[in-house]
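Just one chain is shown here, as structure tokens, and it is the form predicted alone.
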Amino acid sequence: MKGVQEKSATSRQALALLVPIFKRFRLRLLAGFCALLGVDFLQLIVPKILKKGIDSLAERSADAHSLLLLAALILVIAALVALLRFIWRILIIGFSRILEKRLRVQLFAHLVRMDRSFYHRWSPGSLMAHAGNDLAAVQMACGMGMVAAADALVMSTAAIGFMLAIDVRLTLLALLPMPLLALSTWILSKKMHLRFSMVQQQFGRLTEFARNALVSITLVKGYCLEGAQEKKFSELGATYVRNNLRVAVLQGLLHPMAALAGNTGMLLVLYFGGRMVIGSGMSLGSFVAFITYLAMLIWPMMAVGWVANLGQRGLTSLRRIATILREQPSLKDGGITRIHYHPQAPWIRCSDLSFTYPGTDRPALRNIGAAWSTGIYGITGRSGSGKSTLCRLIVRLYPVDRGMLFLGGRDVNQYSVAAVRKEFAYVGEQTALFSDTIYNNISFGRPGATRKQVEEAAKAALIHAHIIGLDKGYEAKVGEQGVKLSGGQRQRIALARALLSNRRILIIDNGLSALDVSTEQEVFANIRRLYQGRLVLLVSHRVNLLARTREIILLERGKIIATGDHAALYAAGGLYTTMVDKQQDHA
């Protein structure tokens, strides 16, 4: 996981996430725990039946009919226990799955609302770990963990009560090891929390590395780095195993300690209770019932370690999830939800716009002043000059101070973020395609678009002919990030998606860079035709495109160093002239 600046959520803040879900399903949980209590109650009756049967045998008052009745009663109880166990599993374990699903949906909805600043701090691998391992740990804690805790509490309390009713001194002897077990569980549980946090963090790193390697598999193979990647993955895996083993050490201590406490109590009861039976201080039936209740008590004692483990895992994971959910977007919504453009006023205006990326000191943009109305405008400059940063600020991927960026004559901070983004279609150099069909990738920009509209957009982007030449046409899948397509084909599909969205402003950030010159010129002509009366910002290094724009701004180290049309900039000399001459020399 990348360096996360957000302070971790407290246990109270984490548990607050569960309160609404528990309230919503309180009747279901009540019914489930009633069934669980019914199971415990029925199990506690069995030793009394055994006591009665054994005492009647010892007193020679039993007959076949009475013993058959007792056996039938035990069978009825067993059948009821089986039925009630089925009911509580459906209700309580089912609830834990519902809780997991609701938290997952809440987490996903939160992630898709977060802005770029958030994703500078959190890597996709760590977020995937939260959506996988962490949610599974919370589900286990709120499912079997909660059941085991309630079951252990009820069974231990009831069993101790019945044992006290039989013999107080023997009960105290049986419970003698319990304080030591409680103290050791408390100490080990605190350490468990810290060690499990390390396990989850390392799992995030492992997931992120695997994701990066698979997404960049062509690069890995191209540089013959399979061995190096395997070695690094193995090292990360070894660290993950070591962290898990440190957790396993504590888990391995909790269970044997609970078993030792329970079996020590059993030895004491067998010795002292056996002497009481021999000395006629206790009936054989009472002794068997006491042993049975003590055996029932051993499970809760052993469950202490397991429940503590599940609880610590669940709470640690819930705190990690709550930490993410506490993060808020750095972009704040304004109250205006509709944007109106004035014919005589600039659609977009930058006024002394400056910006520095989070975690860096060097400004990416400095004192940008520019205005664009309808038409096609060019933005150019060397790599790293701030072209893409300017585009990202315009489409509200990062926050800007008030008075620096205006849309429709108003400060963008006065609008809701959604209102601003609905104005823009964006095509970047690094195209984002889903591992889905071509049709779904294009129509993503306009849900509900007809087949004809999708095809018209593809034709305008000059990709339709290639699509229909594929085996499945528009239903062909493009693979992860469009791996089955060339760079130019990916860019044209992304452009088709943008054109289909039919937004008022189109930003192409080097989104035509992979096209050949003739295709580029034809696509540009289609854009000019479709966007008459609207605004296009074209970021490019190709002067044959820039020459056809209404006006060009030239950026250098985050500042505008020249503004004008192609002829004026070329005549002025300097960087733009050098760019034109070099491209003409290589033509």
Ligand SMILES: Nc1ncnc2c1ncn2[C@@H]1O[C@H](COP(=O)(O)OP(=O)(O)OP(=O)(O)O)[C@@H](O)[C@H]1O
Contents of the next structure:
Amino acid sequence: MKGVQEKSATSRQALALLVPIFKRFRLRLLAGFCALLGVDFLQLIVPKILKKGIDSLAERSADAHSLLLLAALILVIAALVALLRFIWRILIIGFSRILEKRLRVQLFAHLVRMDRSFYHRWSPGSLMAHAGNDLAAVQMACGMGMVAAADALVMSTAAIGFMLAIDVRLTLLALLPMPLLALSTWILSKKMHLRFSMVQQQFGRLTEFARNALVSITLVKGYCLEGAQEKKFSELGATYVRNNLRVAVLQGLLHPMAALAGNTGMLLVLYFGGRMVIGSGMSLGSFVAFITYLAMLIWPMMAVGWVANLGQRGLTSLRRIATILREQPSLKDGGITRIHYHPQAPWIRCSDLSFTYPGTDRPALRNIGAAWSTGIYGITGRSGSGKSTLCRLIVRLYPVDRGMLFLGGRDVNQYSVAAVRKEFAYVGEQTALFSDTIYNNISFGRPGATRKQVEEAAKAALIHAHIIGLDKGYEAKVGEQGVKLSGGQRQRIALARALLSNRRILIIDNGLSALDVSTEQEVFANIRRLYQGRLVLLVSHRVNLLARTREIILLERGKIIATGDHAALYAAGGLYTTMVDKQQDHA
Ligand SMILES: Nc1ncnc2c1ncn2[C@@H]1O[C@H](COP(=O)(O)OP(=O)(O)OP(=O)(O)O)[C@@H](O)[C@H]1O
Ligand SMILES: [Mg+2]
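Same protein, different state: after the form predicted alone, show the form predicted in complex with this ligand.
Full complex below, order starting with the chain above.
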């Protein structure tokens, strides 16, 4: 997994995450554990009642009335146990769910705040796994894990105590196989967990494979790969079954092992204890009570191994969560939250701006110098020359060193990141639409916009006519289950969103590339009209758009190799001239 180079959080730092939540719910937990103790206490007195009944029978002092009374007592205890069990479950398991929810919200809030450098290191897939598996492991440890630990501790101490009170030697004999039981459940549940995560991983691979094959079904068919895909899928499926069977083997071992250890203890007690009863060293009632206590010990002994495992797993997961939560955004907020544009200073200025992506060693941009104020400006250059990188730096998706990038005459590092982002509307290369209605996709750019404003923006982006032609119009859903939109339609919806947001600076990074020439020109004219007196940076390969901009910068391998308007660049006779000539040949 990526992100291993991160300094992982210590157990102490991880546990610190839980402290405030435990503190906040301490009364609830206290009540829950009291109920749990109540259950244990009541369960422990049942053998005492049995002993009394049986001894009275053995001594022939029992009558129907006294037996009925004892039976009624056992019934009352059973009802109380049921009630208390219900209460502790609600209180403690409920607590673990609340804890899980709080951590999940905390994690999500953190993730949405992180920037792109973070997402280079943590893939969405591994983050989803954290959100799912790790939170579940923490929840288990703080829910059932805590309950089982408390329960096992109380039950085993009390049961052993009572057994010791009945007979010390017999107790030692009966306990002989117990450590073996604890040890074997510990080993087995550890192994089981390992194998179970292999099952989950394999299931992940299986679904990912199916998803990929179905999403790129056209590709699969185009290359006649159906047979090959089926074979691969069947192999993945076979491994999945094999992994599952390996879990089943361990599951099959666990309970028989427990029964074996428990019954060995029982055997010893029956033989030696039985001889004591025969020799009148022990009453029959004590003997029955002893056996009942012994039976009560089997579960806590199994629990010891299981709980140790749950705890260990919970802590490992919590440490991973803490590691993510400790990561800081690489973009530091400056204090200034308002941006003023002075008539003397350019709106945006790059000065000797260089940038290398985290984890790479070749600079994506070198010594860029440019200045833009009002008007529409072009940025062009071959694929991979750094156009998108430049846009990303301007909208503060990555940190830049001091003295390289200025907004309104001030170093961008002096502003808060949010303040800078609010200046920009950005239409990217890949049009990001949500699985939501078209209306919400557009109004996302400006929460609280009126219907009229949304429609105006859609009109300016030349998509309104298409939208109202759809069955549900603006309420049509976008996405897999919704309406199918062409690349150009998606781009225009994204553009409508950007136009609606009405920011001071508009950046279009190849965002008109899928439009046909006449639509493109009309959209361009609308943008020019709406952005009168504001700034538009237009990344494009299209010469006929670039020709309408005030000035163009031409990038090549991260460097500016020419600056000027269309005519000047064309006259220079370099890369730009070749670009123009080639496009005109095609036209
Ligand atoms: N996230 C990233 N991590 C590392 N390197 C990157 C990353 N994104 C881009 N690059 C590299 O930076 C260089 C510039 O990429 P950029 O996306 O800015 O090119 P571009 O000019 O926008 O190309 P295109 O016209 O194809 O969109 C390329 O060499 C690319 O491989
Ligand atoms: Mg690009």
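A quick note: this is a predicted structure, and the numbers were derived from the prediction, not measured. Note that the rigid core is defined as the largest set of C-alphas that superpose within 1.5 Å between two forms. Numbering follows the first chain given and starts at 1.
- Once both forms are fitted on their core, the CA shift for Ala465 between these two forms remains under 2 Å.
- When two forms of a protein are overlaid on their rigid core, residues whose CA moves 2 Å or more are considered shifted, and Arg421 is not one of them between these two forms.
- Once the cores line up, the CA of Phe209 ends up 2 angstroms or more apart between these two forms.
- Note on Val199: its Cα is shifted 7.7 Å between these two forms, core used for superposition.
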